[in-house]
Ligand SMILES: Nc1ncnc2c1ncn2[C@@H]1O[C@H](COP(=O)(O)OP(=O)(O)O)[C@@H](O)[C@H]1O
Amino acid sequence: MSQAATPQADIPQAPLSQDMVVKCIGLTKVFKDFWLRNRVKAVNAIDLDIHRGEVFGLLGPNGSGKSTTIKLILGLLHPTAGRIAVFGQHPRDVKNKQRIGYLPEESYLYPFLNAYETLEYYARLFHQKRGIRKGRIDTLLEMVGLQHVARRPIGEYSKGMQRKIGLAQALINDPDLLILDEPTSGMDPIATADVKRVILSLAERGKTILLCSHLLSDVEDVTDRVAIMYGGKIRRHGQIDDLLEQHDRTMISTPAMDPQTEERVIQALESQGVCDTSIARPRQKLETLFLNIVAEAQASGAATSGAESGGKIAGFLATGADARGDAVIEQLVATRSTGSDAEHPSESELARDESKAHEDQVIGSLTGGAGAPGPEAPSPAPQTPPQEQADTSLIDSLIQKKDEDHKPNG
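What is the structure of this single chain, taken in the form predicted alone?
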């Protein structure tokens, strides 16, 4: 009896449109116990589409399958069933990693490195030239408001500051897809407003952003579409405005009215059969009030020892015509940096040359300079330290004495 072929779980059968960044069909992930029995179905046959240039919110309580879905999209987990494609390719395709930026839920950073060294480390992982990575690090630190603490160890940062440097490292490679898992966790309202501003600006520049957060007010402010998960399934998804619209209520907005006018308006509505009517003053968000107070304090010159507000979006994160211009500038900087590297060897080259010179010196001392290539005179033998000379003479005397003891008596 022939065994049926097992379908490959996460390879797309047909090429996706250029507008589609992430495509999931029947995506399922089951975790098993030690005896290979199904323990929990973390993701249960979900269908998910994320389009280019949109901010997509993935919502749900703890244990609903959000983080597992993100790890499946990143290729960190292999799906039990279903299909998944990122940029039309297998999620584990190494080339896709160059186009993805990821901020995990916890900031896994080296506490003894400072902010500049941290971004330098991640930039080197993407093999960026010296001139390019220096320009990107400076602009990213300014963008997240950490330029004045760039030389302070990460271990001394607050959680909100660590999240900011984590966001900067997720952007160091200028990703096309940015995945943010709880990006505003531990941040004050000022830092949260900075992060939301960055997200909206990146979306305007054509970046695709997958946002996972428990702070629903933040998600509401920046997302285009959302999917709400529970028990491994997507229970509701769609445009944020469509999902939040209340179809059984009507809101009328007018300039401020005196109490007599308000009473006449209510009577007029009731005469038309519109009951359960109330008039109230609109309220602004507490976040808006907080930011306005802080802005007034900053305008008056008040100082603070905390993180500053972020600056403008880094230029290398632009798309379209701006991106082409930045690409030309980066190419020129890289060319200049390459020339500078040729004039000034890198640390690895200097170490390699020093090691080779040391090897040549050792070989020359062992061979006594015989067979040394080139017309140049051999370099003088290194002077032996006094202690080594004493040890050598002692060994020679012992060998001589041993030879005399073994000579036959004549």
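Let me have the form predicted together with the named molecule next, following on from the form predicted alone.
Keep in mind that what follows is only the chain, not its partners or any molecules around it.
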């Protein structure tokens, strides 16, 4: 493939810096059939680099090669051509996996295990000691709001619930690189918002996140950079704001105007030679609207269906202002930093490899302390601050409601 096809002609020459978490050069994957005939060119000579601490969005319609790229990065597939480095290592390096969390495109969990056992299984794979394991599992179950059904086999879960366990599983090792393949598929809007908040708060803590989706709405609010794939190639990539900005249009936002005022504004604009003008009410995104409606209903005391949400932890992950949430993350971090080096090579490597300043920043963000944006930092969620307020109350009450719902059968 010619370099012109990808807009990153300068990247391959760049040295593999410590700051690069994932680097792919000329990555190609061709699926062959049984007779070794070429079937599909799923990934076609892509160059990709994901920097430490950024949220990278991989966008593209179905079948554009997103999942294949992820599987190549994880070592589940072998590239036909090109090179990949993850934390500077081969993608199948086993030690490296200590630092990676992966949520696959579908639920690949054991149907006969319950949620608790599932998380315990994955925790064991990370060689976690009993005490650490237990603490983290409880925290994560609480975070995804499934602690009351934790003893039911996963096979009985709905798809969304399974996805939540999938997410919890991906976070069990407090990963430095989190790879999420369509994380919100099958989730309700509330859970979707929760996932976004989790992503943002993890990003705040210095984690690197590769987010892959065909839903623009999933990606636009949370990512720093995106690459848009189609047919196995990256067609566009860059900062999300740059991509979304329409350079040929200008939007003026004012409080609602009466028709006469609108008329006069249009006339004024036309007198300036601006034609093709239209006036309309700004629209919220559907998702935002939905959340507002539910929040209003909650405020007026109406009952809801009791859909699950991870309000509590989402609260702490979002801002760090929630004292309870802080306690939970503190716990996660504390168990992490008291663990032995062998268990967390990532930390020791970090300490060894990086400059003091960087180390301070990373450790700071890990401990949720001074290095990270302070508690007064605004919500990283897409909503404006007032909406965030509404959200918290909504989620808290949802959780209470859910507690009641699940007591009889949970």
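Note that the rigid core is defined as the largest set of C-alphas that superpose within 1.5 Å between two forms. Computed from a prediction, not measured in an experiment: that's the story for all the values here. Residue numbers count along the first chain shown, from 1.
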| property | result |
| --- | --- |
| Q267 C-alpha shift between these two forms of 2 Å or more, rigid core reference | yes |
| Core-aligned CA shift between these two forms for L36 (Å) | 3.0 |
